[in-house]
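First, one chain by itself in structure tokens, the form predicted alone.
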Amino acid sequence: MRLGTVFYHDFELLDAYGPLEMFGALGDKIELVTIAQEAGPVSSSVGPKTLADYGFDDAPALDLILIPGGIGTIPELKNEALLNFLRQRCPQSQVTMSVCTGSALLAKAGLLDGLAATSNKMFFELARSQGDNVEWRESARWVDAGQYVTSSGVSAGTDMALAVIERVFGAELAEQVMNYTEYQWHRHADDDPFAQFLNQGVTPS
């Protein structure tokens, strides 16, 4: 199995390697790839570089898709060759996760239409906005409806990543991910501590 995760220029860094750290955990039941628009150093909103092994001209077949948020989602919005490349491999994946506004970047290319989602609490009117058809739910920290699954704000991804883990390697594997990274899992999706930080976006001076 092969999870391909999509970066771009002012991502966060823990949307991504919070849930690669879980899935690396799985050693060589999984094949983790780099994915940007082309291959090569992506930066992260913070600085430290992701080097992407694929473009997307050349990106192999995924099974499971991760994209991360970050303040570089804002200018992605408008970026279609990034929005195309979900329309054409999202469909076709087994999972597509996102984490923080990543799901803003689901919604904007039509993905999400129809379906449950969530969002990064501070900003979550930045994903709302991007679907109308969304069934956008404030209070949760992450959203498994089937084939898409968006989770809260940044730290929430790697709860979300050890759910699919779960479903997908089954309950047994989820745990000893868990006991081997340390975690402490937050378990219940339906349960968000930060949903009363509702659209009050700030970051941190």
Contents of the next structure:
Number of protein chains: 2
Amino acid sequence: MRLGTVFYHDFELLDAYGPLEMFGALGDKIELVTIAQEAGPVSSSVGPKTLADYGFDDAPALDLILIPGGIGTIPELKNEALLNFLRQRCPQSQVTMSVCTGSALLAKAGLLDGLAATSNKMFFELARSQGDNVEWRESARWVDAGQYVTSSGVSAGTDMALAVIERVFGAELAEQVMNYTEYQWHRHADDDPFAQFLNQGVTPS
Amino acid sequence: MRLGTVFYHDFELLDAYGPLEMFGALGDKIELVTIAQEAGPVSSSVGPKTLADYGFDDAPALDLILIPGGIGTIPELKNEALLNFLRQRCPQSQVTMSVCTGSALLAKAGLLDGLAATSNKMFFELARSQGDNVEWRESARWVDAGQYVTSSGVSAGTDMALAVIERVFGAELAEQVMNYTEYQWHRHADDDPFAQFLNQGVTPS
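What I would like now is the form predicted together with another copy of the chain, since the data block earlier showed the form predicted alone; can you produce it?
Full assembly next; the chain just shown is listed first.
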């Protein structure tokens, strides 16, 4: 089982690394690979850099795909190389996951048409405006539409990851991962404490 | 205000990136820098690599220091270069934070002598055995001893980070960061749901 995370410049750190912590705790049950348009350094929105192992051209086959969000989503909505990589790879995956504004990229690629999905609450319109044929949910910690699972903002991705681990690897292993990482799992996809901030996007100041 | 995170090979992803997400959400109030013994790629325990901006020799002055834990802690307990970097830099910091087994490194460096501290619950003995003169707390999400703040395993670091943000930057900003990252803050340092797993260290299987 191989999980590929698609990094791009100005990605949000926890969108990627919260889920990767949970999947990584599965040990030799999974291989984690990092992908970007070109292999090499990719800056997060707050500075710290990730090193992408693969470019779009040489990325291996992927069972699971993770797409983080972040301020960098906005320019990527016009990046046909990234959108085409998603169009090519996501339909072949067992599960494709997005966190935060990552669902805007999936919607723009046309991959969420006819499906239910969610996104970051404070910046919800960014995702909604990318897909008229998506059933957007304004109140959901995450939405499991089968092959595509989309989560709300930042921390919600970690809760979604545990739900996908439970579905793919079983409840016992999800519980072990939770305890190993001392993580208090928000288990209910429909319980969304942050829906109250819908489109009130402000950065701390 | 500058926060330096000390990376080493086989660090635990969320130990570093949970807190860095929270501090990063402070925007231009803080600069995040990444440090390792040598600048360049550093592998996490599950594969994905971070790029360290600075080596120990050229790291800039640091107001805040973050030390992640992970399986990589064990060899680093014998790494005098890292221990000396901590001995040199942490006493000059406003706040030094450790996550998980990161407190074993602080204890080994002698920096926690006479202070209260905690560590990862499943692997508690690893930290305790590094410092006979530390007041080790077996049940604590995190322990704030002033200049040194130590947290329990993995996810607990994110809760500690919000507590340090509250102390250094104020409660209003901590609340904004929590909402921006859609994070449900575990606010009580003494409430430790994972103390029940003391020294029962097992990896998911």
